[in-house]
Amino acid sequence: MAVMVLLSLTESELRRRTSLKWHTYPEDVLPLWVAEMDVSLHPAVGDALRAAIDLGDTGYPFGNTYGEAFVAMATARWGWTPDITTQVRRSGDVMNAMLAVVLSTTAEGDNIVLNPPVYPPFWQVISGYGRKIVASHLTTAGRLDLADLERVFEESRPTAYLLCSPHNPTGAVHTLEELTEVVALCRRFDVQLIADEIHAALVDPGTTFVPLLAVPGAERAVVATSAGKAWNLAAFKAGQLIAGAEIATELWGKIGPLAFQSTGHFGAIAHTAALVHAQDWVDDLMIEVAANKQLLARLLAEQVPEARYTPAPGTYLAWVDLTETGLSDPGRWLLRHGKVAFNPGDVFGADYGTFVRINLATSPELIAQAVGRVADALRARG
């Protein structure tokens, strides 16, 4: 029986979409930027949504079947079983859930730590709400710098730390040893640990993802997550907020009920269907993504030798260093001169302007076309 290739949609098929990825730039630009995947909707998700539409089932969400589906997945995939009654609450998207925790556990003027380069909304959720950003940069290998994190905690005395796990954009998958040290540091310095685990299922074959709340000592940490990223369901707002056993009752009392009312009914339906019926699908997807990472590495080595890229096991995103091209802003330069859209590195941190983030959840053909455009533009520069 033929194996279905998930990342096989053609450019002409994709350009019929009206979402952000395919409509932000003119049609002569090839977009490999924002974290939308070039895949078809899983049939079980489509069936669940169509059944609801046919029933006129378009009201408010009820119950926590989505949470139950998440707990079942966490148990089967990671051997971790949060308590559905006391620890798990539905929410809207991940960043709004993290914001609710930040607002409930910190005060205006507080220092909050993040790890550049990091997903742009991490910066916004701190500075946009009267808190102060304190940076503990990742290592040159894109991993947590635990010694620097300890120094930052000691010097700035933050009240919270925002962890991205797996890390976006570097693709690092934090180890049990790393997370154990992070938890110990947060305990020692009384820092509220808040993690974004939306990429948790998006790891290469053979890679182990460690849920933060499964780490010993993490009972006061809080995790925001969603099926939206791994199953390409950004159109359907629905998330999970999971509190450690020691903080759950206290946190739910602080956050207030409105934080739990932003899940859409269709979002809950879509995400539940994905978690229940499409576990094998995301694993098959990551086989293709892992192959795309190797493809990108080979093509860059052949056509853009100035690029520095080492495939990482997490996410479907590639973090590429273009410093040796001599361009101060390669992301925006390539948009103008190569007609290819990547995420410019400076949106992940001011010190990373010579990097780009590339979305590899697309067909090998489009990746090859994108690298070809980069190579052609650099050659034409003279």
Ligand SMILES: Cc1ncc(COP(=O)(O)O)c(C=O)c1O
Contents of the next structure:
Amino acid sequence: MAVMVLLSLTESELRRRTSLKWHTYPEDVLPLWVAEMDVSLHPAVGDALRAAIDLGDTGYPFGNTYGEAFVAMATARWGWTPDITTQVRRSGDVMNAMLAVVLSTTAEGDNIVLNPPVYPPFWQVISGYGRKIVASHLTTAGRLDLADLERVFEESRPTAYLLCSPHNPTGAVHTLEELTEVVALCRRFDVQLIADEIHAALVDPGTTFVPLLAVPGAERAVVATSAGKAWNLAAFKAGQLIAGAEIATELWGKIGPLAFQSTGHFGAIAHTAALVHAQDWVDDLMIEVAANKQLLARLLAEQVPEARYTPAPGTYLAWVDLTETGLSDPGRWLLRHGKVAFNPGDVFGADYGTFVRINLATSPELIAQAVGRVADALRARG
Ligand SMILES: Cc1ncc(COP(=O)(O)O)c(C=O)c1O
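The structure above corresponds to the form predicted on its own; please provide the structure of the form predicted together with this ligand.
Every chain and every other molecule in the complex is listed next, the one we just looked at coming first.
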């Protein structure tokens, strides 16, 4: 049987899409930015949604099929089984779940720690709601800097810490040792640990993702997650909050019931179908993504030697250092002069303006075209 290539949609097929990635920029711009994947919907997800539409099954979600699907997946994939009744609640999406935890476990004016460069809404759930951001930057290798985290906890006495696991945009997959240290630091300084694990299934073949709540001592941590990234379901917003056993009852009481009633029925149906039927699919996808990371590294070395890029095992995102191009804002410069859209680095932290984030969940052809555009634009600059 022919092997199905998932990342093979053509530019003309993709340009018919109306969502953010393919619609924000004019037709002459090649978009490799926001975290949408250039894949077709998994057939089982499409079938589940079509069946619901045909039935007119457009009411509220019932029961906890979605939570059960998540627990079954977590058990099979990672050997981690949160208690469905006490530890798992559904939410409207991941960032609103994170926000609900921030608002209910911290107070206005509190310090909250994050790790720049990091996904822009992490900044927004802190500063947008009257809390203060304290930065513990990742190392130059894009990993957690545990000594710095300890220093920051000591000096700023934060009430919460937002961990991105795996890390968007550097693709770091935190190890058991790193997470054990993070958990110990949070316990020592009484910091509420809140992790976003939406990229958890997106790791290269051979890489092990460690669920935070499976780490000994993490019983007071909280995790927000969903099938949204790994199965490309942003159109069907839904999420899960999983609380450590020691904190769950208290946390659900503090958050209050409304946050858990914001999941749409179609979101729950789509995410459930993906979790139940599309486990091999995401593993196959990551074989292609891992090859795309190697492709990008090779093409940049050949055509854009000023670029610094080391493939990392998590996510389908590439974090590329363009400092040596001498451009102060290469992301926006390349949009104008190269007609290629990456995420400019400064949206992940003010110190990262000379980086770009490139979305590799697309075909090798489009990656090659994007690198060609970068190389041509830099050459034309003289
Ligand atoms: C780390 C991270 N968290 C959350 C999200 C968005 O999730 P949601 O739409 O469920 O809020 C993204 C999307 O790219 C992400 O990268």
